[in-house]
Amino acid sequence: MPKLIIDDIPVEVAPGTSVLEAARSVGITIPHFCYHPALAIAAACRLCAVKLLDGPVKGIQMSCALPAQDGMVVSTTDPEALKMRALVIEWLMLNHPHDCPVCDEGGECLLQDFTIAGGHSRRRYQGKKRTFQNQYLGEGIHHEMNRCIECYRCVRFYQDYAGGTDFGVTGSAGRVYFGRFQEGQLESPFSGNLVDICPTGVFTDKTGRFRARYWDYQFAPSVCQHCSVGCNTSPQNFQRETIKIVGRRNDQVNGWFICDRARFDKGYLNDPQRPREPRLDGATCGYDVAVDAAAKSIAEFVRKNGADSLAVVGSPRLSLEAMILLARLARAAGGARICYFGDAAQQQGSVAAARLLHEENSAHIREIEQAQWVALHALDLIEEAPMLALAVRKAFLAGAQIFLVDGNPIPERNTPPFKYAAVESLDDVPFEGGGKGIVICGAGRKDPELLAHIASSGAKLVILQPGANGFAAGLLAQEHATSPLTELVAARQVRGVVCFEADVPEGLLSGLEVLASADWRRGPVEAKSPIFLPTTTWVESDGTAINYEGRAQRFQRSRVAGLPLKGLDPKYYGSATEAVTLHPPRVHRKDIPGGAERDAWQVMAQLIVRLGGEPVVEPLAGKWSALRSLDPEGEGVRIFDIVSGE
């Protein structure tokens, strides 16, 4: 372990080590561009100079790519040093810009930062600026190139990191250039990470450009709900519309990046068609005259059929805390069913999962980049869980065999980004010595007993779960010993439904009464139900999502619901006349217009009250009360404990 000294602070860390890194662990920042902990080591910028007083290395250096050595005496504010990184960040800016207090990057910019710490306030250089031709880079991404400092950040990322290739870097010495041989829209499904890793806004988010200024936005630590992964998100909102959503480091679950559809598939979040107000028989009303409703129509549905021709519906979209409040309602209801999936197929490879997992075997995304063969089982791994996509090609590039089995030809578009070898069965994988290799198969439409084949293999598994909360609501449906609504239906055992965010294809609700509904989207139950409650989307209730591995993560409430303040761009609408109509009322009200969106636990818990059950205080009780301290900014804990009770 290398002991050093830091601005007279001793310091002692992991071999290996940089310097940069080393005086960041004890809370002393020297400035950088190219360095990011994710990616390999550049030294471009320069920035990151220090002086070496003493010990193996002497004089000025840079500390990114300088590892820590015993007796190193680091000085970061040597007043040499302190000059180099002057002029460093002088001639970074010759060619720039320099527009930063209007630019949209504004309080999201390290340069605008570095600048100022530096100490360069005042130009020197009065020749003409260099210029550049910005690209067309698609929708999600906006170029900027001659904010450029060429700090190699982005194609380190894209093409090392990602294994993208259609982005790159050409041209020579003060012409240097990061972009495509033609604009177009950039192929990797990661490419929105550009935005985050440029330190200097040459890529921004096209989506929100322009809208509002990082000290404005609302942000909280969030989970995204577009695959059962789990990545750590921040959604940014303003005046109730979610302008960006950018990724949140976790090494547990996504390391520092997320993908494109986590970054850019919001629209629906900001939906102006969004369901947002009670109704009852099509009339909008109050929420507690809904609930009223709802209660006194299940009271008198089960007073009439018997509380087993009634299924209360959820689904993997449900929170941790809905599920748990789902069986709660269920017995209030005088023991009505209780589905958690509307299709067989997903509810037995969800439960199976849940059953056949546990802290041994289950593989987490650290273990994937290790691991010494992959087997993808009859999977589009791009298409599923896009950012394992990211840990097969570490595990790749380490000398890891992979391989796709079973699988059906994979879309050109899904191509992963790393070489594969197509078998016919699990016999044709090297299964020998099975601890370091995995297995990552898809739990929806998995026969339960090629998933026990599986598991007994040796190998570490990964089950992708049919939506973000699949795990959970696998978990649940064993053990309330739940069918499926399909099979509830077929056998005619199901006559009425209460649903809560569950999508129920309009075909399964032709010979059933649905009593009452919520959600947050329009559907077939929601244009069906009599009664509708409107319920509040992930970035705008807190709860808990279980991922495919057994990790509960909090998320937390990013803005409150309701229309956004400024109305969306007419292209949004299906005509201007409508776009005017949905605008929010210009008048003076103490309640959010389109504010009525309550979180589906607290639907139920009202329901619960109102059909003679017990209050909720708190939907995390019993077992899952130990998930109640859970940091939403921490790593998440596994519930296999949990769950067996130890």
The other form holds:
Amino acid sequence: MPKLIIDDIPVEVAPGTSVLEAARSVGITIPHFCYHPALAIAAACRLCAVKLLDGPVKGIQMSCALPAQDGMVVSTTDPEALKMRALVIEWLMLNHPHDCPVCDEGGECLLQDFTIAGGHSRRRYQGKKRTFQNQYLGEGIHHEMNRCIECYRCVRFYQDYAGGTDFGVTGSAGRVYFGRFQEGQLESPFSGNLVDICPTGVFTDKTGRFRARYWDYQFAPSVCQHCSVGCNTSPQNFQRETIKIVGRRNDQVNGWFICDRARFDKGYLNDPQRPREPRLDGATCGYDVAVDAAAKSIAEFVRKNGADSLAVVGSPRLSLEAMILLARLARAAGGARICYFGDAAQQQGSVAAARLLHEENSAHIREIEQAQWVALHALDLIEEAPMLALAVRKAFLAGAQIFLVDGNPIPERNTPPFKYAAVESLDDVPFEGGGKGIVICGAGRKDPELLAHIASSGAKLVILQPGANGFAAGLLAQEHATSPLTELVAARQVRGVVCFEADVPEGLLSGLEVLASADWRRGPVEAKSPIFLPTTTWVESDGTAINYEGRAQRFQRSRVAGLPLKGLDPKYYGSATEAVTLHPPRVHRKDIPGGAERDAWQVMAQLIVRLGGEPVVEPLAGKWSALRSLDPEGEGVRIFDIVSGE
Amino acid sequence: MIPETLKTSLEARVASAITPREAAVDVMKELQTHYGWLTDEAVGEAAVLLGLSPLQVEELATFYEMIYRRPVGKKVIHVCDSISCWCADCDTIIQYLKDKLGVGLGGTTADGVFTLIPCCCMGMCGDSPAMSVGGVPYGKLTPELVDKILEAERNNG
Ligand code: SF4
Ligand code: SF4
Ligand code: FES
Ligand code: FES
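Instead of the form predicted on its own shown above, give the structure for the form predicted together with its partner chain, please.
Following is the full complex, with the preceding chain placed first.
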């Protein structure tokens, strides 16, 4: 363990740690552009100069590329180092347009911070600036090449880290250009990370350009709900609209990055057509009126048909809190049936995962990255868990063998960023040693017997879930021994349903009476439901989700519920019901237009009380209470101990 | 489209390399000889031969100054403007070349014979100022010498 002294502070770090990282570990930030913890060292910007006063190396050095060694005495404040940094910044900024007030990166730009921190604040250069033609890079990313300072972060991420081949660096000297061969959509499903990784404003999120500045945003730690990997994100909201979604670091789950689906697939959150008003028999009503009616309808149905023929239906879209309350609601209704899945195949796989996985055999991302071989079992990884493809790529680059077992041909747009051998069955995969091998199963074909067979092999397992919170749904489905809705209906056991963010398989609805439904999106269930209760999406609610590896993570509300200000229906400017011409509000109102939505678990809690159950103070009760103090900014906790604790 | 024979020989060249990328410069130069410059089509063909994306070929093509991504004349003049040649007053030589050929840097003469391009250090610092014409190096340039070289180069091939 090298011991060194940085600015009179003794520091001890792991071998291989750079001086820059060593300094950072004691709270000293050396200005830097090209250095990024997730990327290989390039020493391209020459900004991170420090002076070595004593030890094995002397003089001015680039701290990002200098491994810490025993006996080093480092000064980050030496006048010579300071001078060098100021001059380097000055020439890095030579061609920069200095048009910060109009740059969309404003407020989020590392360049500004380190330009000032580096001691350069006056422009001396009077000459002409180099200018570039920007390229069209697709609908996600805007290109503004003049802001580039040639740190090579973008290309190091895009090609080296993410395995993309259609974006890179061309030219040399003063003509260095970061772009594509020809204009066109960036091909990598991770291209959106260019926005986060570029320290200047070269790449910005086109879908949220020029809407707000960093300090305007409302944001909070959140968890992506587009697949069961559970990557950490930070949705950035302005005036009740989710403008951008950016990646949030969690070394145990997604590292620094997220996939493009997470970043760009956000229109549904802002959709003015989202159902936002409670409804009773087709007419808008107050929330409590609708809840009362729902409770009454449930009670009546149970009295007439018996609780047995009623099912409360959820889905892996619900938060853990709501899933827990779903069971309590069923009890309050006199013992109704509970469904966490509409589809039998989905439930089968989820429950098997919940049963088979434990602390030891459930692989997490670090283990995937370090695996010696990875078998993808009947799986289109980019489709089902994009970020895991980057973990597998890391393993691949380190020499791991990758197999696609029993898989369908992967569509070209989903070609993973690593080479693999297609084999027919798991027997063709060299299992020896097991411990360093990982089998990743798709949600598509999860025969429980097959899973049990794999689990017994000693290989570590990744079982992807159908939906962000599928693991929790599987756990609870197992705990309450529930059946999927399809089976209950087929056995003619259930005739009425109350649905919470449920995806009821097509064709099932015709034979069912929908008593009430709660959701944040429209659909056949909502259309058929006489009582409708709008719920919040994950950006407007607090909750807990459990990812594929059994890790519980808390997401926090990052904005209030309600219609986005942009595109607000003119009716809200004058009267609550009638459309009027656009005009500033004449009627003062305290409530937010369209802001009636409630979290699904709160709706359930209210129904429970109406049905004579115990009031819900805290949904995370019993064994789950261990999760109450879960830190949304932390790395999450695996729930295996919690689950087996009872 | 390149002829089959060229394609076969390039494939053999790539196959004999330890990594395909290592053969990239050779492949690009051969294609450049065939087309006169490295056309977009040639970039595509090189990409297929090397198993790279067109962009990855472009990265290499635009890095090397001897690979021409725009049409050039029959012979390319690389005139050095780097530090040693600058000390030996290459500015005069460059200006002389421009006047004589009637083109700016990057330009091609009206008869399509010469293209004038600046380059950085040809490794002939000891003989600076230096230039190369169609791959042939010349040092210790003076305006008179430049006249003679251009005359000779224009007449042979
Ligand atoms: S585009 Fe951005 S990330 Fe890429 S080199 Fe330029 S400044 Fe760095
Ligand atoms: S991999 Fe899944 S959880 Fe992660 S960012 Fe992409 S869609 Fe979201
Ligand atoms: S951060 Fe060290 S050279 Fe760029
Ligand atoms: S500087 Fe001109 S040849 Fe070296």
